[in-house]
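Consider the single chain below, provided in C-alpha cells and representing the form predicted alone.
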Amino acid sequence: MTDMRTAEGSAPVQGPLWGARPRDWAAQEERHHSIYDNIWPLVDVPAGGSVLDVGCGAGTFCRLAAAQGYQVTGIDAAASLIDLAGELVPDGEFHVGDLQFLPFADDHFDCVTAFNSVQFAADPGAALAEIKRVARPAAPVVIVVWGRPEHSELTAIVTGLAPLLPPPPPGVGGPAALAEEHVLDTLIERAGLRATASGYLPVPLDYPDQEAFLLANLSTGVAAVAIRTSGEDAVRDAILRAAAPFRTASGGYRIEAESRYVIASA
C-alpha cells in the first residue's frame, strides 16, 4: 500500500467513513458484482493492458480485471479498504489518495473505471478531469453512479437515515449527487470526455438474514455519519424500519437498486 495523500479534496472526510467497517463493506461490495459483470464486457481494452480503478474500495472489480490478465492499479481514500484490496489482488498496485489528485502521469492507463465513487468527490468535475488526464488518448473510461432514485429501493434506506444526519459539510457529495442524467453528462463533457454509450442496470442486492443486511448497511459512509451523530442503536432501528417492506419470507432482505453507467472515450 502506498499513501499519497499529499493533496486532498474529500479524502479526509470520505476515507474514515467508508473505511470504518472495511470487511463489512467488502462483503457489500461483492453484492455489486452484477454491475461489473454487465458493464465490463462492453469495454474494449487491449489484452494485458493497464486498468486504473478510481475509488477501488476493497478491490472487488480489480480482482475481476486481474483475473482476466490486465495490469491493475487502484486508488481509494480509505486506507483500511486499500489494505483489503492488496490482500485480494496481491499483484495489483494500490494507493491511498484522492480522486481529484491522482498520483499518476498523463496518458498512463489503457482504461480507467470509477464505480460509485465520483459522486463522493468534493468536486466531481475535477475528479473527471483527472480521470481524463491519466487515461491514454482514446482509452475507454467507465463511470458508474446511482441510478434514478425512484427506481431504487436504496432511496428508502437513505431517506430513513436522513433525520439522524447532520447538515452535510460544504463540498461533500452523497450517493445520489450525480443521479440526474444531465448533471453527470454535463460534467463528463466539460472534462473533455466523449460519451459513447450509457444506460441503466438493475442491481439486485440479496441478504440471507437480518444481521447480514444490517452489517452491510451499517458499513456505508452515510451510516457512519449517522452513527457518529445519533448512535448505532438509533441507526439500526432506522434502517430496519425503512427496509421492512423488503423483507423476504425466509427472513432475509432483497433490495432492487439501479445504477447508471456512462462509457466514454478519453
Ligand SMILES: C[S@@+](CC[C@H](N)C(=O)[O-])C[C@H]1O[C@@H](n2cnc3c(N)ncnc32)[C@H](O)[C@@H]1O
Second form
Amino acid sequence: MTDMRTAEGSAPVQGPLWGARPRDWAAQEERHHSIYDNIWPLVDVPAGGSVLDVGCGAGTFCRLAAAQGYQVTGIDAAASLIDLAGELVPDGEFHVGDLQFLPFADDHFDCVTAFNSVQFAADPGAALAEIKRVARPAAPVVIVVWGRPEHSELTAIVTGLAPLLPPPPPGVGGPAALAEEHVLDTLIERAGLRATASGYLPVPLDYPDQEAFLLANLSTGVAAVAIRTSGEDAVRDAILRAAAPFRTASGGYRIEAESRYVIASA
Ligand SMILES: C[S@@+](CC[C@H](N)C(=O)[O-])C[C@H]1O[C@@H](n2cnc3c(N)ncnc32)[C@H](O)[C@@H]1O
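Just the form predicted alone so far, so send over the form predicted together with this ligand.
Below, the chain from earlier opens the complete complex, with every other chain and molecule after it.
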C-alpha cells in the first residue's frame, strides 16, 4: 500500500509548524550565517548562474547568493516564510511547495542547495532525487543536515521537549534523522548524486539574552508541535530547564551545535 504521507510530501504538515512564528524564525536563520559562510565558498558556481535553495525558510541564504550576483529561486513549505523571503530578496523568485515535488524543469539550475531541510521531507531519498532532476548535469549540489546528536548541544533541548511531544508516527524521522554519515551518503548515492566533499562543521549559536533565546527556540518546527500538544508555558519551562547549562555569564545563551554537509555533483 502507498504511504500517503510519502506520496503527498510533508509540506502540508511542516509548513504550518515552521511558519507559525515567521519573524522569530527569520531571526534564528540569521544565526545560521556561519554555515553558509563556511560552505558556500567551497562551491563552484558560474558567475551569474541560477541557484535554487530548497527549504529556503525566510530567505537568509538566498539573500547571500543574490548579493553575489546569482539568480536566486527559493521554495519552502511555509507560506509565511516565503512572504518574508520575497521581502528580503526582491529580485528572487519564491514558491510555496514541497521539496519532494519541485515545480521546475529537468536540468534547470546551475546549483541546488538544501540547508537543514531534506531531513524534514516525507521521503528524503525522493527529495534528493528531485534535487538531482532539476540540477543541470554535473552542477554542484549542497546538502546540509544536523550533525551528530552527541556533538550538538541542541540535542539537550530536543530531549527536553520530548515529554511534551506526541509519539511520532512510524517512519517519520526527527531533525537529526540524517545526521549519521552513512545515512545521508547512501541516500545521496542512490539519488544518482556523486559526493565530492563532505564533513562536519561546528555551528556556534549566540543569543544576547533569555528572551531572544526563547523566541528563537519557540519558533522551530519541533517547538510548534510541543506547543500544540502541551501549551506554550510548559514548552518555555522545558526549554529553559534544558538550556540552563548553556547560559552565559552575561545572561545570554551560547549553544555549540554541529552540521553535516555534503557537496555533490549532479
Ligand atoms: C530548519 S529550517 C531551515 C531553514 C533554512 N534553510 C536555514 O538555513 O535555516 C527547515 C525548513 O524546511 C522547510 N520544510 C520542511 N519540510 C518541507 C517540505 N516538505 N517542503 C519544503 N520545505 C520544507 C521548513 O518550512 C523550514 O523553512
